[in-house]
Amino acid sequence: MIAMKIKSIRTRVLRWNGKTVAPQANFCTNASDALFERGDSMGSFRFHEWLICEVETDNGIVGIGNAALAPTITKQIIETYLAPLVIGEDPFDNEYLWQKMYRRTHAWGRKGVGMVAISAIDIAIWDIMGKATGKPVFKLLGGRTKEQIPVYASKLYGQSIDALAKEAQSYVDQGFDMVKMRFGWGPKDGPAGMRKNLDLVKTVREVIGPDRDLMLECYMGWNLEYTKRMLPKLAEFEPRWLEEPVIADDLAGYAELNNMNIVPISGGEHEFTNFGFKTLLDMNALSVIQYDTNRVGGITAAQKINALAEAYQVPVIPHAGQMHNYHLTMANLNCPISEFFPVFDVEVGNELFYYVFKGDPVPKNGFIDLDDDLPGLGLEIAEDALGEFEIIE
């Protein structure tokens, strides 16, 4: 293999200007629900921008990374602080480059947007390594551990009972054996809101039947006391997990809920690096880990978390599907399934991945597969479809 060096890093923020689905009442509980709010409390959790990070080597290989959190700030961090640290380096020294970015920004970059920026570059570096060796990234991570990846349909946001039932039935008809739904009411809505939440769960469970998995998502919109009241009521519906019931910083709350052993508690979408997850695992705070690779520290960090979680026998099911997560799921026995966001008009913003990139696999009867012969991540930028974005160079 010819020696190579990183020559340049190009970042673009894509701001969606196309059609969007208007906010709906009781769409999805979230951390802002605890506040006195006017308007769309979900507003700060809608991601209608995406960052593309292209890392190019001196022999012309371009690796593609991405980030969806605070893209304009992430872009500035990459260009100002991180690019000078990796330009001129060998991309195959990926562990050294990760540690260099992590340690040189340690005063301010350990979590949050600083780690998101590191993630974007790290994902691009793994794409380079795959392309340079002619191997898909999952082959570099350990290879195929499953014939196909089972995926769960992840949508079912707040709507009328009839519409919710119709959507749930559509996933059954497409062959999905697992679905995830969201709650629309939280602590401020009292017992009446509890009954509405339970009606949602009952509706979906009746549609999908007893032999399919049902996952429940709170998106940090509940609190410890409310969740403790809800868990016994939810248990009869046999959910596979209850996701992010409390804010990400309430580690003791996660531990208390998970150790009640009523419904398994999942989370980690808003946690960072193996250090953050070691704390959660030591506390028995999660029954399922759900990092997102383009937030947690990239593929380099995610693979360490996978090994750590396996030692605790806690499964890892990355947030949001998408190719950077699929490769890790394929390569790790402790990653049994993946999330899949159905292709849809832009609503929360996770859907933008399909508008920005080409190459994501399409589920067939509830499964996806990755190509053994497609090098790198298997993604291309959908340059011909970027006309509906404002592009910030």
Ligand SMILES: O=C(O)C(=O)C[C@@H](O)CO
Given for the second form:
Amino acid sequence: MIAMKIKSIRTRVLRWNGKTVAPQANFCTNASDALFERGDSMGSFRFHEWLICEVETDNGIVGIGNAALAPTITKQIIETYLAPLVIGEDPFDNEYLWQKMYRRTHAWGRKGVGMVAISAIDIAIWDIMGKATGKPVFKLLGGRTKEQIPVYASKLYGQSIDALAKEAQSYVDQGFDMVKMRFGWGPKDGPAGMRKNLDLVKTVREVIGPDRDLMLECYMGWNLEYTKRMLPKLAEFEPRWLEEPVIADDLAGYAELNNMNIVPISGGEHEFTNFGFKTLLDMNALSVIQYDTNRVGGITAAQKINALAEAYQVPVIPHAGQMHNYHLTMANLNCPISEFFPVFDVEVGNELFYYVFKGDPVPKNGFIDLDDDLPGLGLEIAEDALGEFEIIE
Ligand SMILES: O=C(O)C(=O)C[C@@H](O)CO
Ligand SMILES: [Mg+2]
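Counterpart to the form predicted on its own, namely the form predicted together with the named molecule:
What follows is the whole complex; the chain from before opens it.
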């Protein structure tokens, strides 16, 4: 293989201008629910923009990275601070490049948007390494650990009980053995809201039966006291996990809830790097780790978290499907399953990935597979289908 250097980085923000499905009332609990004025509280958690980050080498290989959080700011961070650090460098020095980006931005970049920007470049660098060696990224990370990846259908946002039951049935009919649903009510909604939440869970459990896994998502919309009251009521529905019951900064809250041992607590999609997860693991705060590779520090950071989590015997099930997560799941025995966002009209925006990129695998009977012969991440930018986006270069 000939030596190569990173020549340039191109970033584009894709702002969705196409049709969207408006969220219904009590669509999904979230951190803003605690505020005085709720309004469209899901507003700041809707992802209707995506960042594409293309890293090109001097021998013409283009690695594709991406990010979904605050893309316009992420773009500026990449252009202003990170691109100059990696241009001229060998992409195969990925650990050094990660450390260089991390340490040179350390005063402001360790968590949040700074780490999202590092993630986008790191994912592109792994795509380059795959393309340059002619190997899929998972083969560089440890290779195939499972015949296929079991995936869970993740949607079931707030709606009428009938519609919820119908949607849950549709996943059973498609062959999914695991589903994740959202809650609609939280601490401000009192006992009546609790009952409505329990009705949602009861509905989905009845549709999927006792032999399928049910996951419950709070998206940080509850608090410690409310969750402590809910856990015993939820136990009878035997959820596989209760996800992000409290805000990401309430580490002690996670630890207290998980140590109650009533329902396993999951989280981490708003946590960053191996240092963030070491703290959570030391506190026994999570029974399932859910980093998202395009936030947590890219594939380089995710692989370190995988090693750490394996030693603690805490499974890693990344947030979101998407290739950057699937390759890590395929390459790690301690990543048993993946999330899958069903393909629908644009609502939360999790679906946008399918509009921006081609190549994500389609589940068959609740499983996806990765191609052993497709180099890199196996993604292409859907250039010919980007007409519905405003593109910010
Ligand atoms: O899929 C998840 O785990 C999420 O947190 C998605 C988010 O959009 C809230 O439902
Ligand atoms: Mg989640």
